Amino acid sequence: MNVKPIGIFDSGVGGTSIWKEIHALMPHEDTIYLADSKNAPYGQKTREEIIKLSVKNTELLLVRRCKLIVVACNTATTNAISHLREKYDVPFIGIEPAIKPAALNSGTGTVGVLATKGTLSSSLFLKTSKDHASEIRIVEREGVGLVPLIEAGKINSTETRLLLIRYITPMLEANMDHIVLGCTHYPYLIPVLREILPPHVNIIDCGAAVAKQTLAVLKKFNLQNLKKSPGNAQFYTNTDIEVLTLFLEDVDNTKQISYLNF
C-alpha cells in the first residue's frame, strides 16, 4: 500500500473536472490539487512558457510527495507531459481530446473539436488526429475567451452563451453530430451546451477515460491506496479561493481549500 497524494494541477479551476472523476472512482485516494489560476489560461503562451509552468507545477507536488502526477489540462499536456515524464522519475497521467472515441462513433463523418490555441497547434494533436480521425472531417474552432469567464464563475453569462453560439454554429452547419472539449475546463459548460446543441449531438468528456487510466497505472506500479477511511483532498490556488471554493461546492468535507503563492 502507498499513502502518498495523487498530484493533480491544471492552469485553474477547470481541471477539477477531472479531479471529480478520479475522487469519484478512488475515494480512499489522498490528493493535493493545484489551480495556477494567476497564469490561466495556458493556451495563449508560448509552448516554452508552458513547459516552464508544468515544471513549477511538478516540483511544487513533488515536494509534497505525490506519487503520481496527473496533468489536468489539455494543452500542458500537448506541450509539456514529454518533458515532464524524462525529467522525474513518477508516473504522469495526461489529457489528450477524445478524438477517437468521437470518430469512431460519429455517423455524419464530421466532428467538431472545441478547444484551446495550445492544443489544436500541439504535434501531439495533430499526431493523434492523423492516427486515429484520418478519414473523418474534424471542424476544430479555439474558444477563446471562455477559460476567463470560466475562471471568474460566468458560465451562465450571456457573454459565455454567445460566444458558445459563435464557436459551435460552423460545426453545426457542417453537419457534425460528435463534440470533443479539449480543455477540462470546457466540462463545466455541459449544462449550456446541452441547450444549445441539437439533440443528435453527443457531448465527448474525457474524465471518466483519465480517471480509469489513473487507476490502472496506480496498479501496475503498485501504487494504491487501500485504507478504508475518506481520502484528504487539498486544493491550492495562486488567486483568491472564492471561485475555486464554488467550483467545489458538491465536494464532501474532506477538503481543504487554501491560498498558496506559487
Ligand code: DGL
The other form holds:
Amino acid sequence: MNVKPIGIFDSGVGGTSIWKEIHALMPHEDTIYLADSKNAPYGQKTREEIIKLSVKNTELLLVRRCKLIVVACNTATTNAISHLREKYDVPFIGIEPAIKPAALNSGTGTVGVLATKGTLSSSLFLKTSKDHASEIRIVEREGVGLVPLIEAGKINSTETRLLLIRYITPMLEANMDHIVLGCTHYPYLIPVLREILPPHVNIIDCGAAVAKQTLAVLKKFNLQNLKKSPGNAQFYTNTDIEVLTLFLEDVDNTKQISYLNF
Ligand code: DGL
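Now the other one: the form predicted in complex with the ligand, given that the block above is the form predicted alone.
Shown next: the complete complex, the earlier chain at its head.
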C-alpha cells in the first residue's frame, strides 16, 4: 500500500487523455498532472530542450512526493525517458506511437503515423519501426500546427479540419488501413478524424494500454493505493486555466485545477 500520488506530465492539455484512462482504471489513486502549456509545442524543440523540460517537470512532481511518473507525451518519452530513468529512482511509464499493433493488424500493409517532428526523428521511434514494422510501409506525417490549435481549444475549427485533411490525404493515397495517433493531444481529434476518414481505416490510440502498464508497474513494486475513497486529482497549468478546465469538463468534481508558475 502506498498513498503517495501518481505524477503525470505533458507539454500541455493532451496528456489529460492519458490521465482519463488512468483515472478510469485506478479511481482510488491520487494524481498530480502538470500541463506545461507555456512551453508547448515540445514537438518542434531540440532533444536537449525536451530533456531539460522533462527534467523540470519530473523534479516538480518528485518534490510533491510522486511514487511513479507517467510521461504522458510521445515527444518527451521518445526523447527523454531513458535520461529520466537513469537520473531518478522512481518508475517511469512512457508512451510512444503504437506501430506494433497497427502493423500486426494491417491488411493493406500500409500504416499512417501522425506525430510530432520530435517523435518521428527520435532514435526510439526509428528503432520501434525497425523492430516491429519492417515488413510494412509506414507513411509518416508531422502534425505541424495541430498541438497549438488543440491548446487553443480549437478542435472543431475549419483550420484544424483542413490541416488534418492535408496530413491524411497522402496516407489514404498510399492505401493505409490503420492510422496511429503518435501524440497524446490527438485523441481529442478523433471525432473530427472519424468524419474525414473512410470507415475501414482504424484509429490506433494506446492511452488505455498506458494505464494498464501503469497498474502493472504499481502492482509489481507494491505501490498501489488500496483506499476505497475516490482519488484526489490536482491539475497544474503554467498558462490560463481556462483551456485545461475545458478539457476536464467531463471529469467528476474531486479535481482541483490551479495555475502554477513552473
Ligand atoms: N502531447 C505531446 C505528444 O504526445 C505533444 C507534443 C508537443 O507539445 O508538440 O507528443
